[in-house]
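This document starts with one chain, in the form predicted alone, laid out as structure tokens.
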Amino acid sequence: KKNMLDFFILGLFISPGSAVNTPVRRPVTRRSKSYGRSCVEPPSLFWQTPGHLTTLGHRIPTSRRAAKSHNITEKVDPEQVALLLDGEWKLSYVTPLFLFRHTQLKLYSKRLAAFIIAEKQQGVAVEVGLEAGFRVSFSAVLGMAETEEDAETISSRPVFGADGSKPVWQGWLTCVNGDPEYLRSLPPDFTSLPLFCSRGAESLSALVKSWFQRTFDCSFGALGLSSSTLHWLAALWTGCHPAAGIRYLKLGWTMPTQPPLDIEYSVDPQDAWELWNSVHKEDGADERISVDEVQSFINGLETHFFRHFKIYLSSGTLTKVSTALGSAHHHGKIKVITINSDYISTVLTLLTECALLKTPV
């Protein structure tokens, strides 16, 4: 049995059929060197773009739709969606791709095999078991995208060892509902795909991404979560329970002493809704949170710690945040488990901003 390289990319332009275009190729100014976005010639085809890149950071929302559910199996091919949904995934951000065609997944599959293959052959440290019976597959995954500037999704199945038994390494790229504006303001030669998610060997992790900046002439960093973010999964997620039953939600922080102290903190899920339903006004169909509410949820839960403690919370950082439905690490892991599968597009999107603002411009 092969091994495989298993890719999703999420966020590609799709027609109304079902085939995946790519936008229109038109003249492009020659790149110096490999620095993604930063090394467009001349300088303004990016800086004085409409959507003004150089701002994209303080453009961070006050508001967000509330999560909704939706059978997004109606869309999207359910073993597809239960690769995404299968295992901890650890995050990264990715500067737009330069001259990425949606039409060319077959070649790149090969070519990436084929670098692969080259840098082991060359005494680059690749996962025991990855020999040469393997291969990489990109394929599209539709259904994904939520806006007209969103790109689709695509996908391929894992990479298994020698045995054919257990997954060596998977990984994907999306764009779900990402800024409007700056995803217009990008050149036509350029497809912003900003969310990477990776598992598995860490040297095949480098190796792809090596491949992928060679190729787009791009650049990944690593994507950490914020304590806001991990603020608003922790309410977005909260806000399900009536719907999804979050069961239990865990937190966790760690304190500036010395040593660090890190504190687990458990609330039952109903009186986390209650506490959520008493700060959060309902609007009508097109619900939004806004992140008063959310600091108020935070604020009401450290508060019931230090009634009982007299321990302030808010003097240390939040770290993780774990429900039924999924867990987030301030490391920048996540995990968004199978029953949340209705939900999955709300965390993309949080995510897909988190790696935007992340993007260096």
Given for the second form:
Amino acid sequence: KKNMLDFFILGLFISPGSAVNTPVRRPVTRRSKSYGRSCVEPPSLFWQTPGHLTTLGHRIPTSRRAAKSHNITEKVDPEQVALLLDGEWKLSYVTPLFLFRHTQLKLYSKRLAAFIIAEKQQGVAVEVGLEAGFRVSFSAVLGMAETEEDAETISSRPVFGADGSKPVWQGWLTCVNGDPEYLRSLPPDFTSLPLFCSRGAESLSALVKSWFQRTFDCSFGALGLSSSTLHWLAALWTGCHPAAGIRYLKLGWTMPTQPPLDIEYSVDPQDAWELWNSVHKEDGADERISVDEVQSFINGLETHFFRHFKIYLSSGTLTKVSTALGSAHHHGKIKVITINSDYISTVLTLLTECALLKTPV
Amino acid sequence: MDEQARSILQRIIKKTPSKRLETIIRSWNCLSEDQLHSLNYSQPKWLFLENLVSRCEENRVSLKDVTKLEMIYHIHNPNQGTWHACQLFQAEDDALSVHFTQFRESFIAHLEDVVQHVSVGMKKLEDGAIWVRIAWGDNFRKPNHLKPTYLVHYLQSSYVFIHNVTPKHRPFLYQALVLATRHVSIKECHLSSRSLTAMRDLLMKQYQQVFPTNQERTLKERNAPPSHPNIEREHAESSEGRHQMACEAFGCGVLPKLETAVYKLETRYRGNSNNTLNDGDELFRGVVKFSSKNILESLRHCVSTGMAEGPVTPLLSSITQKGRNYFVITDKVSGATASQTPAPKA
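The structure above corresponds to the form predicted alone; please provide the structure of the form predicted together with its partner chain.
And the full complex, kicking off with our chain again.
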């Protein structure tokens, strides 16, 4: 068997004419760690404490593009897409990365691996008994970026264990259709990849995050999905039914009763779509969905439920939305099914926006 | 000890927590006092099993004995696996006088009439419950003891609780039950749960019920315009009213621990009045599943805190009133403004 200790895998795929804009390195005076991108902004913003919403706060979009089959596999390596999609991911937001270079992924792989080994040898954060042999691979998934401003998706997988075939931890950072004004407003040398998805041992997630924090002067935070985000997803997925077949639309609420009551409402896909169709106005070429349509769709479902059970769902929390295309949980977990990868960019656009909204100034 | 007996034994040991092993093996009565003392219950399970098997072999414990141990295990753990409730109908004149021996003989005889290889174990507990274990075979095969059916029946009650029966064996079981209990027919109750005790308590109304004694007063109060200036008191009264309403629907105090209730909705869409879907005759199909550690207590809390509007819809109160937790909801045929009626599964 190969000695994994000095064996690293680097997957770097660059397609011609990609949108990667590695900023030219310029000397920048770096300041205190926690302020992230605010360091070159006017003092008024500069002194805002972390935790304030960004300027995006008052510009939550009231309409979105409808999910369109968007054959992503033409632009992106299908294996990479499968890697990104398969299974359930835990969501976090990340503040912009400082001095991140798409050209240095190989170096990052080595450094992250070395960092994890060093931390393990301190006897902290990783369970005892794990073999020291592992490898980290960083790769850039090109073609995911939808606009000029989006930075390319980065995925990283430390691989532990002797066989080396099954990754013990996976994660990726992305920005899909990020708010262009915000992205343009970033000072040079900052790359915004606000959405961080991970799966694997929590201790490893913590190590990877701490390495990113040290290396790129960024910070991470949990990204929960609000009920309005879940509403959007429910509507977006339901809208896909004629093309993709959602099989069911399931909504889950938890009521704050003693003991807690879970209510799961699973709607026939065709009937859900007809309800959606009755509230959604098709307006030709630029197909958009408005927030009002989403609201009346959800209200329609909740009213139908209320007429039967006389229970006010609004007193509970919407915890889960799922269809055959994927599922999302309000704790910040998402699953997108590989075979329907065509709709991934719509979902990622929404999640990118959530992550940007959460990012403190 | 044959392979089947060994694997049944292994399964029981695996499922039983170490500290409860002794109780179960003691109540089995197959090992002598010395043998019981020689066993070390804190050993790893595989080692314990080896020791137990060798003791059993010393005593020539048979497969039949091992099935008795399995039955003891299930009696000690009535809240495992999924149980379905059935109801017996049209009792014959002598149904009330059926006693255990008579039931046992008749049940086994009727079962053996239709299934050639069948093995039945039966035990009557102090609370009157009769536990029956049935291992099914067929004309060519010996009974398979690894997939037994369990059933629990209280004589002179009309309910039977069944665990793990295949559609193939169900008719045989129903027939033997109907004949042995001196009834004419048996039907599914559409009540299922992991908790046998909860189902029994619900169906046999072994929980604190509240009967609507002051219905008129509550209604009058609800409709009367607010007359009292003391709003605090009014609030207290209305919350008391809600609590009363919740208890009438679901019962009072500790309630049977039912975990789920499922409603299959096959009704027309009833949403916002300006919605175009209202005009169509198309059904708006869906399934609603309520789940909780104890749905009756959750629903009661939901109603009494005002998370649900009163009066309690018959859909929810039917869980206790009808003793069911699976409903198919259809529109009443007559009248356009019909309300839903919980109708049995087709």
